[in-house]
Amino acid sequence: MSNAYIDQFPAEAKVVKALFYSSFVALALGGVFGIIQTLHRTDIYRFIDSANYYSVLTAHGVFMVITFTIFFLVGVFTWAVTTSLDREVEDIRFTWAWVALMSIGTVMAAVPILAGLTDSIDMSAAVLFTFYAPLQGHPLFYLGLVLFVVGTWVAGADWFRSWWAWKKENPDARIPLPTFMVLTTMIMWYIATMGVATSILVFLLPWSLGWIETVNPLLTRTLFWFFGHPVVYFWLMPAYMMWYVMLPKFSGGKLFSDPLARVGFVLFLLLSTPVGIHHQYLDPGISEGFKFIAMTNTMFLLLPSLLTAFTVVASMEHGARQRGGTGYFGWLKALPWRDPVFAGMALAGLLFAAAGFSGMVNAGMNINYLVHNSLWVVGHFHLTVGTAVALTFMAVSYWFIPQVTGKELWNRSVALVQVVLWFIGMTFMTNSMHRAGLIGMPRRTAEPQYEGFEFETAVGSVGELDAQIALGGVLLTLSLVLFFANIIGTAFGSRSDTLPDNGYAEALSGSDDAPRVLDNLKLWTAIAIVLVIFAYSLPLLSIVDRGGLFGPDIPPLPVSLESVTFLAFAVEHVATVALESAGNFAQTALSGVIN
């Protein structure tokens, strides 16, 4: 007899299964809009209009990082809080209550993307993922996204209501290692998530309903910033989870040590947060100093960051030595290659190092003035959410969906098939576009090619480049599509009575050997907000003491073709008079050193 995840906890199991098969909708939605992209760009084969590209692109995004990953790591967190605590949520109408916020909020904030890609249906959200004025979207899509946070914050209440249950029934006990990740990430979610809030709820929703007439820019996008970066580790957070408490039970071995993990959450609690101006670098409402305090808060990122990847790596070392490996190296062959879980996570973790690298670019004040706005962003982020989250999210599926269905996986030869062709495709993908980005090449654009210029590159030539984009495409389009036959294959299966047992990997350093202090959760929340008050209170209150709070009169975008020939006339006019005036000025200076 089994005891899976569904065995144990049977009400919380189908919770946890409707979050995962949301997410694989997204994911698919997701993946079919980002190789329209992919050729559009590409210029390999288009057959949608490129005006039409920014809904894509909107789509593309949306239900690929927030979407797919948010409902995935909601249902990880529910399964994380429930095992390590032994316990049954507290009210499981709750939970399904939350579950539905989410649910009915991505489809309000969905309507008007996907309508913009037709005439028939006069609403549009052409956004992007950033979705910061001036482009102005469809009051649904606001509030579409209000009722997705709310959910969130919701399903948040739900695991600290089961943590405080616990904690009075075990008040000498230390937090469990997961459910102690679960609520470091969402006390960092509450905080990031306070300046999105304002921005839609204060200023682009009543925008867009026509309350007010305008709205300030820099402010809209400092507080989307303010979340737009945290949000990553929203997702990596619970990918770290993986890493942390499930990577060394597929490696055959333990954690190799529950204090550093703690240390590591904590840290990723106190630093997301203060560091969104480093997105803002060529901003110019926002002062040298303000960004440089927002580079060194983020340079201190990679101390978490480099904890992790060496607990991680010495935990899989235990691992395979465990199984017999041995030498400096030798070990490597040992760990269980042939598992697509293991290796779809260990795949997924290398590439994240290869983003480590190109994020210290991106952090870098001077440095990040070649590459910014530039593909090489992309290639950034593709690694990050792309690759790290999104990889170890399917590569764990395949141990997740047995365990809340009660079904043997379909097939787990094409299980590994699939996590190696995401890893290959991501490589070719991303390779391009950060050699790219080094040439000045845009991101956000459906046209990159410009009449009159060319792009020059060291190695190769644009059309390699291209080539490779669409190639990477292509491999992740395939990778999606051997996911989801394995994914529907084990959905339409049959009950299985040998399924591995529910748990995550032990430690070989505990909870015991961690200071008491990592567990008080008051003192970093606290914290946590003074560092956000300090990167933050002075930047923003120079924003509205230059631009105002509701700024200038700045028209919404999109705008008519009509208005935008206008604003070119306009601006050609007043160059004109300018370069005029300044002409006669100098003539008359000069005349007069001369004299």
Given for the second form:
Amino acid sequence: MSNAYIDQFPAEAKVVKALFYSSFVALALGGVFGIIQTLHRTDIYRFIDSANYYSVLTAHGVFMVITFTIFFLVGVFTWAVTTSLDREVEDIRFTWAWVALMSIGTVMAAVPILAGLTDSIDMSAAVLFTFYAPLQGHPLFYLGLVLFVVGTWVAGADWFRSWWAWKKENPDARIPLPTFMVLTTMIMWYIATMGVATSILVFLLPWSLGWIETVNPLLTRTLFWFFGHPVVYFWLMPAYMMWYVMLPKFSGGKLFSDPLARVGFVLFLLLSTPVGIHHQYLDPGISEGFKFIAMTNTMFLLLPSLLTAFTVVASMEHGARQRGGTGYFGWLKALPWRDPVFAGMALAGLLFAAAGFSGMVNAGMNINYLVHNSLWVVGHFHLTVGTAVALTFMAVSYWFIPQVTGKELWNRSVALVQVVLWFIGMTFMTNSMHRAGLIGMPRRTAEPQYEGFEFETAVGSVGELDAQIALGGVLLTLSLVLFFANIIGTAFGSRSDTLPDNGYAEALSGSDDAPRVLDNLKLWTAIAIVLVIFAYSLPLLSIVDRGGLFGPDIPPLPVSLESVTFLAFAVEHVATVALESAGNFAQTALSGVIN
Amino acid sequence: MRISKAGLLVALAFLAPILVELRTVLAWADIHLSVLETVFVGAIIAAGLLLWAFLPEDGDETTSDRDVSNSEL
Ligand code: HEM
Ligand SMILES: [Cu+2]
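Mind pulling up the form predicted in complex with ligand HEM next to the form predicted on its own we just looked at?
Every component of the complex follows; first up is the chain already shown.
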């Protein structure tokens, strides 16, 4: 008999399997909408009405970055906690309860999004995954999101419960690294989701139900981004966890340093939230000073990112040398490229480095103006969440799915081709998206083809850029088809007894080398909260002060015609006087200079 | 062979970003490659890579122990 996860934790394996399959359904749907909108906006093949573009884009965004990523990562977290604490969940019914909450939430949010595509149902939520007011969705959409998030909160409680129970039995032991990573990530998530929870429960949901007339769009946007930046770390930290605790194992070595990994995760916990305003550099109504603080905090995030890059590459090199690799770069050849799990994760990491460069441009307050809301940004996050996260998740699936189903992977070669194809597809798609963004091509636009105006490209033509985006999209879709073929093939396979053992990488420098204070989660939570208060209290106060909690006071309607004409006259009068005095001033100044 | 088949596949895939970026970089030096020319340059580099990979190593016996990437963990 093998010693796979399903053998050790049969009940939990069922949960994790259900979570993975749910996430794959979302990935499949997201992929379908992805290729539709790619071909549509590049004008290569259009079969939907452009008026429905936002429904399609909402479906793509929500299914990909909310459903696919989060369902997958809660599965990984469940695996990580049970495996590293070596204990079953405290109560499996409790675990299924949060799975149910998340699933019901997803269905509730999906119904109005998809209903928006047909005229027969009078419902829609074409609000994009950022649901900025004044775009308004059906109440079911907001309710679904709330349930989904509450589900993740309960999931976190489940993992904390396990840890507390374990701590009672092991009072002096260090928190095992994977559990440490889960707990720090969840603390960050609890803090971050306060933003969306407030935004939805206090403002958007009552507004969409008609209980309140108006909202303050800048306030709800700011609350969204309070959550919107940390959510990217909610996707990334599980991917990092895979790079830290799994990649070294697949490279045939050990994690370079456990303490460094802990430092990285603590820094992510501290710095993820007080940076959200960096998504709002172009929002009027937030003063430059606050934006500058957000930028500074963002630059500090570079530190844990580089720590991660260093540790992961060092671990890989260690593994390669264990396998007989030599030389400055020669060791690269000794890495297990034949293994799709390894190759996929390594390629994901490689493209993540590129994402870091374009991210630096986004993060700089001044150069952000060049790329803001352009296709550049879309190129950037298809490298981060769309590759670093998505490709890592797909690659580790080739290890996880056999672990939780007890079945051999259907085909390793297809898996290898799949991850390589994703890499190539993303290279083409994101390269051209970045370049298109640089010349000002907008994102979130069904038809960025304008009459009487030409974008000026630096290299090639707009047609070429579009073709390259579409080529990338097609390769990605192919890659997804191969992925699902493999998953379905595996699911229908028969039970195997020769699966590798469940487990994760040991560390060269282990947890004993890590200062105790790193495990003091209360301390880090307190500091994180203080940083958030510093970064957000003043901006939020001034937003409310200026725009009102529920939006600016609305002038009484209807405005009488007389007052409009009077207003127009007044404006004109003031303008004329101002111009005249400016003219006079210029004249005196000029004559002063000349004489 | 000098590297494993899988290693070669990844090396070829890595040509994609190199080529698309190369085209942009060359444009700074006022060398404007058309798509076809870029594909052509890519084909030459790929051919070179393949040639290098399939050339026998200097003491060919070592191939098998170099080619560790095919081995299972
Ligand atoms: C089959 C592969 C994919 C293709 C062809 C694709 C294509 C696209 C395109 C063309 C857009 C921009 C549309 C516009 O702004 O007008 C877009 C937006 C987006 N994509 Fe993808 N994508 C793919 C995979 C992914 C993955 C794996 C993720 C994340 C896990 C992702 C997340 C997003 C998000 C969040 C948006 C922004 C939605 C918005 O602006 O509200 N995509 N995608
Ligand atoms: Cu951000």
